[in-house]
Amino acid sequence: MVARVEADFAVIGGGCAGLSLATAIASTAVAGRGAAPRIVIVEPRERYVRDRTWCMWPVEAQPFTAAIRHRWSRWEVRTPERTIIRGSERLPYVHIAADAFYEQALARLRDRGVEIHLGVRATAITDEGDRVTIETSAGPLRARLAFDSRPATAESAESLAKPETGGAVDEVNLLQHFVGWEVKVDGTPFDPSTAILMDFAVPQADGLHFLYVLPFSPDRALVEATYFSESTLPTATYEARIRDYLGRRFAIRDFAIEFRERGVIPMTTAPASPQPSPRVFDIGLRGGLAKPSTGYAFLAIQRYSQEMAARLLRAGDRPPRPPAARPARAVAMDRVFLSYLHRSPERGPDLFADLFERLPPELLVRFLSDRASPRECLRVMSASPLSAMTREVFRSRARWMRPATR
């Protein structure tokens, strides 16, 4: 049970934000040779399972390496007209296992002294000026600043990508939805050297929609429906694009499935709120660190974690200036790629796959990891419908010319 007991730091949700930032500032504690700060998580959860995917391309170092368990040097994007692979062996697409993650997250935490409660929900923040209160199922929990990293079901990710915005600007609000299985199947269909990234030859009908598959070996693979739309879909729609895109592509009618998830993620050109009070902090989903018109998170989670957690070092007992949750030419392409998406959904499958097609694989993934120069902005612009595009930055202007933190 929680008790009412002072923490220095409190985070509110215990996923792959609220456990990263978590390490990160025991951690940066630790090297500054300062006091050890009380940490205390608050998490729902009552046990930690594979619950979910993160991939990404390693662009840069972070904690968590040893979490990757799959890569894959070649990736496929496929349109009903085209097939493109690339690939990079230097920069390969890879997979961290949800339960490796949370075994070696936890497994730090306990040994900077985190106190970790789970079966916790957190149900009111309040900052009161000097501490910030959080009420939770096992009675209140004060601490001098507060991270909200609470996960979203898909009520709550429909309501982050529409926020309140005051009728002043038309922001474009659209989710990323999808539901996964991992699949054994007899024989050997898959290739497991080719994560098919997307693959847009299947029905449109329910909107922007593709196929997305992890293969871990040849007869073992994650096979995920993912639509871009403005609503989710009743759970037996992605199931039976599933199960015919299984028969179509890879001729398979028997499997079993040995695990499943369901995601949503905003995909919205609204600015998130990264510090709704002085004393307390919106992380992952919450704060912005999905890239909108991807979903990918992982790493802008690890980046925001590190510079927060040096910024709390710096800044003794005051709150912080919360770091930019993504760089501001990363926010103002999304929200042209974004605008482009609602307007003209039909054309999204070409889209990708000129990028895929015309770009560089390794600074098509710089692109879609965040990592980008202004200079190869300019070319990933190029690789796409310029003119189209062009039409977009000019209606989009007095949204991405907003700062991107608050």
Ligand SMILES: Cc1cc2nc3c(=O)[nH]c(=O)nc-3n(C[C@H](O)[C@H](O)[C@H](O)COP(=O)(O)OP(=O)(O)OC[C@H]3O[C@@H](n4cnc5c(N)ncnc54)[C@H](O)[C@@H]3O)c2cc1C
Given for the second form:
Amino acid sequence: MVARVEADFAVIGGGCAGLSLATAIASTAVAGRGAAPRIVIVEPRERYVRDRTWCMWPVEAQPFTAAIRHRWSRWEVRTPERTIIRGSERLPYVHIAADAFYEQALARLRDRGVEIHLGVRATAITDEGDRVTIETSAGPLRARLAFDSRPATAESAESLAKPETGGAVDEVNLLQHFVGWEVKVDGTPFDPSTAILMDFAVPQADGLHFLYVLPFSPDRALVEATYFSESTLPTATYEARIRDYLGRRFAIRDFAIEFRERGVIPMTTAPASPQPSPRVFDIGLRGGLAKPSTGYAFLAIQRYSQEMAARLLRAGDRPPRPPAARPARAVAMDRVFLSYLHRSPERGPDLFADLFERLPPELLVRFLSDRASPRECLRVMSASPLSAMTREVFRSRARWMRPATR
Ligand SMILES: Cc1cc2nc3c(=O)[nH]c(=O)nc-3n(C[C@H](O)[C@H](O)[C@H](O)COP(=O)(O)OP(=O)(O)OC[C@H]3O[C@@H](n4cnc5c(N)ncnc54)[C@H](O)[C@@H]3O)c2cc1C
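Now that you have shown the form predicted on its own, what about the form predicted in complex with the named molecule?
Let's see the whole complex now, leading with the same chain.
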């Protein structure tokens, strides 16, 4: 029961961003030897289960390394004409299972005395000038500052992608939408040493489309049908694509589905929405932390959480300025890529294949993780259809140089 709880920090939503931020604040306060702040999380789910799969390249230390469950030091990108295999022993592609992440985050939060109210939904958040009141299904919660990670609905993400129903006309608003099945098969068709990041040798009639395969063992893999386009598709379409692919690429007809996931992630060039009010901060996907050209968000969430925790400690009783969602350089590059993909989706497969084929793997991985230097960004441009993409840069004028701060 939340009724009339007073807190220093209220975290609305105990998913990736909420748990990561609460962990970072609690740990930073301990490390800074300050008084432990009172942190309260409200989360509608009753219990935590594996509900998604996070992957990334570990280009920097992050607090949940112990939750990594699999590493692939080779990865494949495929088009109908080319198969490109690249990799790195130093920067493998890594997988964090959601249940391992939740377990670790919850254990740390319990140790630090953070309160989590499960089965509780926030319904309204009001900045009252000197504090924030959060109306919840279990009563009001009052806090000095609030961090809101409630997700946009699939419908609102879709309306963003359609300018005529609300999105800004001069911005690119695509969606990354996907359905994934973890399948267990008889036989050993999968190669667990190589993640298939993008297989574009599949039908492209419904938008830029690829299959993504994470082989965990020779007989078990997560197989996802992914699209970059303006609208989601009926579930049956993604499922048919997965079945077709298993049959054509691996000659698999019979399999057991052991886990399912689906996602809709905005891929937008629009600047992050303004901070709702001085004491309320949007975090996670709601705060624009997904990289627009790839949908990756896990590392950006960890960076934001660490930086916000440090700013809170420095700011004392005052609300801090929020950190930028990502570097201005990365925002600019994403704008170029997204504009190109939007105008020429049929060239998407070759664009990605060229990048993976022509660039040193660790450089490309830094670029995909928003950690490329200016010189490395230029190398990425030079491995791309430069003239067409540069035209996109000039088309979109200087507006995109603004960092995604609020
Ligand atoms: C299936 C899937 C796979 C992904 N894979 C990757 C990946 O491989 N790599 C990567 O970098 N990124 C990935 N992402 C993107 C991103 O990392 C995740 O979406 C991440 O979970 C975003 O964190 P979040 O806290 O913003 O949202 P969530 O983790 O979804 O958390 C939002 C929380 O808000 C809660 N909530 C909802 N309504 C309310 C309410 N009214 N009141 C209070 N709480 C509420 C929800 O229950 C949820 O716990 C993936 C996303 C999805 C959907």
